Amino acid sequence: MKLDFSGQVAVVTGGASGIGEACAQVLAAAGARVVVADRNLAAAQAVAAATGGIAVALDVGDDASVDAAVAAVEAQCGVPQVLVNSAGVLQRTLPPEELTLREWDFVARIDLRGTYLCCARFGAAMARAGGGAIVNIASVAGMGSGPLHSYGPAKAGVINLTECLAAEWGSKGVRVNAVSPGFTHTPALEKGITTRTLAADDMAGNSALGRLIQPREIAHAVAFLASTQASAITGINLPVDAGCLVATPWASYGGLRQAG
């Protein structure tokens, strides 16, 4: 199945690295004119140059920055047909007594409020134009318990937000879906492995497929949901987790059976 985004404009927030960069690459390869929106403008420009797109400065935690980015995109490209909300931050795995409200608020402001703000601004324009597709990057951390007391609830909020906006804008031709990655081998994750904050073997071993996910694997799922191939799909949350969700309960029974 070959996806075709020819003639479409796709905005990717957080598009300068990791999952966002992979989404920009996959959408561009399928014919989209990609707007790489990121607070690191130099990195966004590099990705835009490699994908034949344009770069826009965007800090999703700042209302004025989002409004300016929306205006810049509409001035240069018109109303986009696709929005991928990939901008986000991670959180240290601290217990509540050590997790400051400042850090809690920062994570929630970027991951949930920032996603809502971009949806609200770009999605409203799509609704006025009569259609579009939004894909929010949530997380399997938002689908169950974990030591991420701001990140997890924020991503759970993104999943619920996706459902709410899908119902809100369906009659106006705007589809809204979410993809929930498992442990994905992004630069941020690699930093955690290098500093020994995260253990690659543990993350891989706690999945049915026994490996980490590559950013392009997330991007392919995103591209499908944004495409006309998914024209009847809205309001869903698609886990792309190498089988992390199904493998986790096996720990109570001694873990997954090993091959051989």
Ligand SMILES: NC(=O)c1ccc[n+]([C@@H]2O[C@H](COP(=O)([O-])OP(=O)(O)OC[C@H]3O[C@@H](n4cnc5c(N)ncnc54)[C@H](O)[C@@H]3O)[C@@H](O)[C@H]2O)c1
Given for the second form:
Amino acid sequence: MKLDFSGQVAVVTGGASGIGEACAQVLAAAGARVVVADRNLAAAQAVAAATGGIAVALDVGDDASVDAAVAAVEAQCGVPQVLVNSAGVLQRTLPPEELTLREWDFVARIDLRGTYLCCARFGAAMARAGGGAIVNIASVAGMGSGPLHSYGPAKAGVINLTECLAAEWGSKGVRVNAVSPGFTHTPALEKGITTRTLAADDMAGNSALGRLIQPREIAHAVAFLASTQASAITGINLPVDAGCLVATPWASYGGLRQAG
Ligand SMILES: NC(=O)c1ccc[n+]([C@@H]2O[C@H](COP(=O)([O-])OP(=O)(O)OC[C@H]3O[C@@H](n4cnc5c(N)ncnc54)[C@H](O)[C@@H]3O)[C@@H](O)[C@H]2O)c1
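Same protein, different state: after the form predicted on its own, show the form predicted in complex with the ligand.
Below: every chain and molecule of the assembly, starting with the one above.
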């Protein structure tokens, strides 16, 4: 069955780039009026123009900015039915001896606190209005260990937060789910590849499907969870990882078998 978001307002934080931009495109194509909420207002305006939506300035690390964005959305579109929390920053793969607490705090503030704050403010309005669907973008990095000592715990926190809020608001008709992407070819990942902090071959080679993920592949899972077709699904974390989680343990046995 085709997804149908007609008559619904969908707020996408971090909607100006990468996974958030793909979510805005997929939700708009399925009939939603999309609010592209991002720290980069010019880029958000460009995505909004392309998707027939509106752009709102939002810094999820700033409480006043979140409150202003919530007020702006309500004034222009009413209470949204869908919230996708994709605003986030990646982290450099540094050992604790080199990772400053300033960088640790910055990543955790945006990725965990920022996600919580948007859930709390938009979700409370959804609960008052009688329902809605929230999808948080977590990460496979939050489901196991890696050299990301702020990002990993922050994303693990997003997964737990998703469960907590799903239980909190289930009786109010608000569903809360998470999608955990594997390595997804977005501008943020591309920056890591061009600066040689990340290697495309390693990331692709350590997945069952042997490739990176395209942002649209994440967006389709997000749209499903936000749609009425997922009306009985809440509190889950859906990995969309090209088989990264199942492939990683094979490293202890010499790695995946080579094709051919
Ligand atoms: N790319 C990947 O491989 C990957 C994997 C797992 C999870 N994720 C998660 O997906 C989400 C999107 O990442 P992406 O790869 O598309 O990155 P991206 O840099 O392409 O897009 C992120 C967007 O978030 C916005 N943003 C950043 N900080 C913000 C803030 N404080 N307030 C509002 N907007 C802010 C940026 O301006 C940008 O438009 C992030 O939460 C990231 O952690 C990405």
